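Take a look at this single chain in structure tokens; it is the form predicted alone.
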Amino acid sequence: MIEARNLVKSFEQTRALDGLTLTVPDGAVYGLVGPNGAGKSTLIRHLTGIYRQDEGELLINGEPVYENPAVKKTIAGIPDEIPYWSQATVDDMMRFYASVYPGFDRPYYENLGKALELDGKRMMRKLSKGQQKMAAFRFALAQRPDILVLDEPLDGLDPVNRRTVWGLILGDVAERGTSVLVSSHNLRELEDVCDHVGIMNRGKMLLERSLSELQENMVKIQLVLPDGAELPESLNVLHEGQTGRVRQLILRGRAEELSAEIAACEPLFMDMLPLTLEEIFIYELGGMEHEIKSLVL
């Protein structure tokens, strides 16, 4: 398991971690969401060992992970700009990572270029994004960890090989109980994998839960209302729209509450929609009284 609590990180006067809290239970695939500067690659870099915490305790499986080899040994770590020698090929690379993890799988290595081929002699550099992309997902997987933290993993791959490496990495969840922590900005397909959510804004976390959990606790309704007819106020509403006679409504609260109380109004026209997880990360944060340009219900 993997626990932040009240974590602290400033860089100068800029407080990037505010106090921040997050559980990822174990071999749970656990999307990070945010906007640019909520604090994600800062918390990433904490998960991998890189920063040390002002204040706080970050602890994987109740050890810290600064300067804790026993532990940094079970994660690895994916960022969005991948590191190498600049002279080195992609077998100098998986030779390096085979020295330093000791649970370095080879022929499993060897069996993931089946899936993601590369010319090994290749060198680094020379290879696109996506290239240097499915490169160090074979590193990765190859180490066999127990914890994968991936910061914008995908980016750069085509639609076939984005396939190809989430089946990889959920067969890893499925067949060891990895858990995975994955930043992205990508909410649609992060909505197809993950089965936990944060939401982090402003260095701290705004809310974090299952995505079941999430999902079930908002909800867009359509609806036409007699003439005179007003809706009850005890209603949570986060955003409300119109387009002629049809009533637009973001709401907190279960589906099957909220149509049993709206029903009371005699509606002339009533249709729930579930939201998605692009539409539930705009609207927790429009709560936070946030600028949204652009509000598509």
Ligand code: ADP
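Given the structure is predicted, the values throughout are model-derived calculations rather than measurements. Positions refer to the first chain, counted from 1. First, how it differs from the form predicted in complex with adenosine-5'-diphosphate (ADP).
Checked against 230, 210, 106, 242, the hinge of the rigid-body motion between these two forms corresponds to 210.
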Second form
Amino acid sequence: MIEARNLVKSFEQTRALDGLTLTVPDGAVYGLVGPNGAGKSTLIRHLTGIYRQDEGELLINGEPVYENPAVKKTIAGIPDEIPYWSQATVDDMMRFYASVYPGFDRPYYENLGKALELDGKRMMRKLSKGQQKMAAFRFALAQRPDILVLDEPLDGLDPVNRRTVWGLILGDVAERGTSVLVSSHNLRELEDVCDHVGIMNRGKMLLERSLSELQENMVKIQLVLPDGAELPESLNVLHEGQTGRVRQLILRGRAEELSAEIAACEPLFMDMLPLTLEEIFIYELGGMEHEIKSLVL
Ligand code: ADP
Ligand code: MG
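Same protein, different form: I have the form predicted alone, so give me the form predicted in complex with adenosine-5'-diphosphate (ADP).
Now the full complex is given, and it begins with the chain already shown.
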């Protein structure tokens, strides 16, 4: 489990993290979403042990991260800028990671080459941004980490490689129970894969939710009511639309209770649909600054 409590980090004038709170349960695929400058990379650099916070706590399984090699060995990260030496080939970097991480799984690394094909003799600096990311994925996954921390990992990848990479990550989660923290400036990139989402802005967590918790508390209903029938006033309607005679409602509440309540109006037709993560956040963020909504959605 990753826990940040009241994390503060300032750079001269900027408070990059301003009392950030975050909880990533074991085995979660946690999407950290926020506009550029929100503080995502700064948080991730604390998790990978590069920065030490000015205030607050950052714990992994109850242990502080900074200058704690035992904890750092369990984490693999893909930073926003992939590090390498100017003369290094892909194989040189692989040998570096193998020497630093005792658990580095060389056969697995080779095997990952089937999905993420790269000539090991090529210079890192001559690879495209997307190819560098693919190399970084192989380095990170081959460390066999308990926690994977990915800073905007999809940037620069084409749709085919995106799918490949997600397949590998989710396979790792299913097989080994890896926890994943992945950042993005766009919720849409993460909605199909994450089961937890945190939205941050200006160094603070605005909203942190699990998908199951969200889906249990919001439903989309399509219905046709008989002429003259009215919906119960007790319904908490977040959004309403109509196409011909079909009304579409987004309601807060649990599906079974809402369907019983609506059934009392004897609808001619009723269908309940699950909401996508994106739809949920549009309504969850309803009361928030328009600026943030338009930035992350
Ligand atoms: P994100 O990754 O969400 O785009 P960052 O964590 O990179 O955001 O940045 C958060 C804020 O902190 C920004 O205002 C950025 O300019 C500032 N910042 C980040 N790193 C540094 C640094 N090393 N020196 C000065 N300011 C920084
Ligand atoms: Mg960043």
